[in-house]
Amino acid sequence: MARSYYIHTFGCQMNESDSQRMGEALARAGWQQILAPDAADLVLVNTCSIREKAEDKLFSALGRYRLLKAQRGTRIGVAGCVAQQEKEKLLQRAPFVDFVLGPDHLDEVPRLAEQGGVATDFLDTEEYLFPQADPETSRGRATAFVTAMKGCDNVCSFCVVPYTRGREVSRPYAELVREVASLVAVGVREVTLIGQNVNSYSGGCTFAELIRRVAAVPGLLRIRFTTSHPMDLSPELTRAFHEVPQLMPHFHLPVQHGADSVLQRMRRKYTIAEYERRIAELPRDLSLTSDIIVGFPGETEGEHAQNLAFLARTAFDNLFSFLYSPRPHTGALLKLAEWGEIPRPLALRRLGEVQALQMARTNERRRARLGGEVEVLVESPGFGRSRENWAVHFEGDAAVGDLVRVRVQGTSLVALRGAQEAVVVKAPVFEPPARRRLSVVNA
């Protein structure tokens, strides 16, 4: 009988696609995935930490595993970021997880879950080799993650990245080109290409070349990409969002902060400036989106008041705002006493300031819609996104992978709702995939 195997994501993207290539791997090796724990051989949590609150999580959720593993023997896992981490410190902190790999080693899933042991030592550029999707497990969605370059040799003084992912990796176009055609031919109709910087990608060609490559398959009707970084902004990406129709008109270009000075502790090497000035090249009806770092160490009342009216003139669509959080081996962390940590109350006033600021932009530009088409990939049953990365729940009969018009007659700050008005594009018919297909848990 076939052991079974259970995992719980954590986090990004990335951490999305790497879940859905350790299930692989499993696959590959017998094991047999299901939907819930209770009744797993093996749980694996794919981790993140960016923030402290992913690592409460995390062991939260290991406290719930523990009882498993007493009641029926279940093998538990930790991989991720956190796993990178931590490396052999896990294990001391909750000593009942049987093992611990980073994110170069996601292949050895299935020797750890036999042997134990822990498997975090970064690879060499050289010496990696990109984990290959199996195209079956996304045979009947509509969209998929193709990883397109891993790592980031940006230091940021924030970011825990450079150390739990290592540095920058681009992965081979025509490898990554194959991959996206495999995809196209299970019927994905959208790829989004994922890395940490992504935008910095340097595998054979430039990123703007990729986009175009990757926009060739046939068959292909979406292409999104995410995160990027504003110095990688260069004129020829900006091009490709006015020139390609597949690449859709949303660009998420985390800011981080509106203040040169809090900019430059964050060492982040660009102005306030910069960033506007390469934006306004961006097409007029792109949605743009970012992240912002509120509290960060040594913030004044007027550092914060430069953020406020920063995000007052830049017409995000939304935000993805944070309070400052301290990781480990980072330079702000370091510097924290010497910069000055701000008091919890205040910085939860700031976010509360800026979160007001940007509800009120975001549920204007989703009421300008009501009465109005969107166009919408179908990613479930009455349920897509359109062109802007928008959620959109509707009533009709769409099928997965169709690409429809919805009136919009409701709208929220999380998604517009609506009917379905025609089908622009059907999907396409293929025979039923030869074995269940992997879904990832993420939380």
Given for the second form:
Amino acid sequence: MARSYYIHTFGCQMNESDSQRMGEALARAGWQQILAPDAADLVLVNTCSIREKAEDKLFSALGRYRLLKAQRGTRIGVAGCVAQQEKEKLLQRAPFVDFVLGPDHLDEVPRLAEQGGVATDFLDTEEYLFPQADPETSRGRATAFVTAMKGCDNVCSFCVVPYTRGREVSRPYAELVREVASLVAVGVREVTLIGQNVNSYSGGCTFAELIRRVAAVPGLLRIRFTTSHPMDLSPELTRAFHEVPQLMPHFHLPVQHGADSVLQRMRRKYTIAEYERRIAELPRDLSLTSDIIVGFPGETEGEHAQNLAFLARTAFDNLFSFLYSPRPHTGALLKLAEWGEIPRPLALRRLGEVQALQMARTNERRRARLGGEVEVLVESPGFGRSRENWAVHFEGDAAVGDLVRVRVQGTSLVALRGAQEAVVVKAPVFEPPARRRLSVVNA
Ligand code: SAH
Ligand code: SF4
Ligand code: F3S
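Since the one above is the form predicted on its own, can you give the form predicted together with S-adenosyl-L-homocysteine too?
Below is the entire complex, every chain and molecule, led by the chain shown above.
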């Protein structure tokens, strides 16, 4: 009997993609994936440390897996950003953990699962090889993530990512385009290029050129990318939004705050006027989304009012707003006492104001589409995403991978509801693989 593993993934798209790569490495070593932890021989937790809450989730999950270990000797591994942040300290805090691996060691998971240990040093930029995706993992799916770069060279004072993910390294474009072509060959129709700072890509061409090269892969219908830094929004990338038909009109461009003085303490390197100048050049029908941090150290009532005023005049389609959370190894943590921590009730009140403002805006923008049509790429029966990246539930018989037109009949904050009108592009029919390299069994 093959040994089985279960992966529990927290955090961003980088982690989702890393979990797939680790699963592929385990499959090559003869492990089989199961979809529930109870019967697994190995439980792997891929972790996020972006905010304290994310880190807490690891320890509550570990509490549950510890019981499994006591009952049936399950091996437990911790990967991802908390692993990288805590390294061997994690073994002191949770001695029942068998192994710890950072994001540069995905391929080593089978060895570590056998032998235990800690692998968290960063590899030199020149030595780093991006793990290759096995396209079979994506067979039967309409969408896939493709890693464009890793790491982050910025120094935003609130953020732990440069510490957990190391220096920026871009993947050579030829390798990346080849991966996209191999994904399209198994039926994938949309790729999302990912990286913590993806628009600073420099793998032999600019990011805008990369998008054009990816768009040239025959059969690929849609391109998205995430996530971007406003300082790296080049005129060339703005032009790509106007000119490349496969590039979807959705742009996630985290601004973090609407007051220059806060942006300065955050070390974001742009002013609100610069941000506004850049987004003014984007196509008018583009859906712009952003991230906001509320309660950053020293945030005054005046700065909060500037934040609200900025949000009120900017037509964000949607906004992800977070309470500031102090993180280890960050500049703002060192300045916390000097700048002044915002008391939680005050920060919560401000967060409520930001969210109420955006909720009204998002609702209004969704409702404006009632009765109209959206184009949806079907990801599972009756579900897909519009060009703007809105979730759409619809009635209709379209197959996974079809591109359909849907008449909008209802809206909510999180999704549209409607009925299929017509299939625009039919999904290609592929022969099933001769031998499935990766199998998933239900436990
Ligand atoms: N690379 C992306 C950000 C990735 S983290 C960028 O530069 O835009 C995703 C979001 O988490 C950030 O945009 C920020 O809004 C939020 N975030 C990061 N660190 C945080 C912290 N310490 N407290 C609260 N929110 C944080
Ligand atoms: Fe964090 Fe800033 Fe890098 Fe984004 S750009 S990952 S917020 S340091
Ligand atoms: Fe979290 Fe690490 Fe991603 S901190 S957001 S999993 S890069």
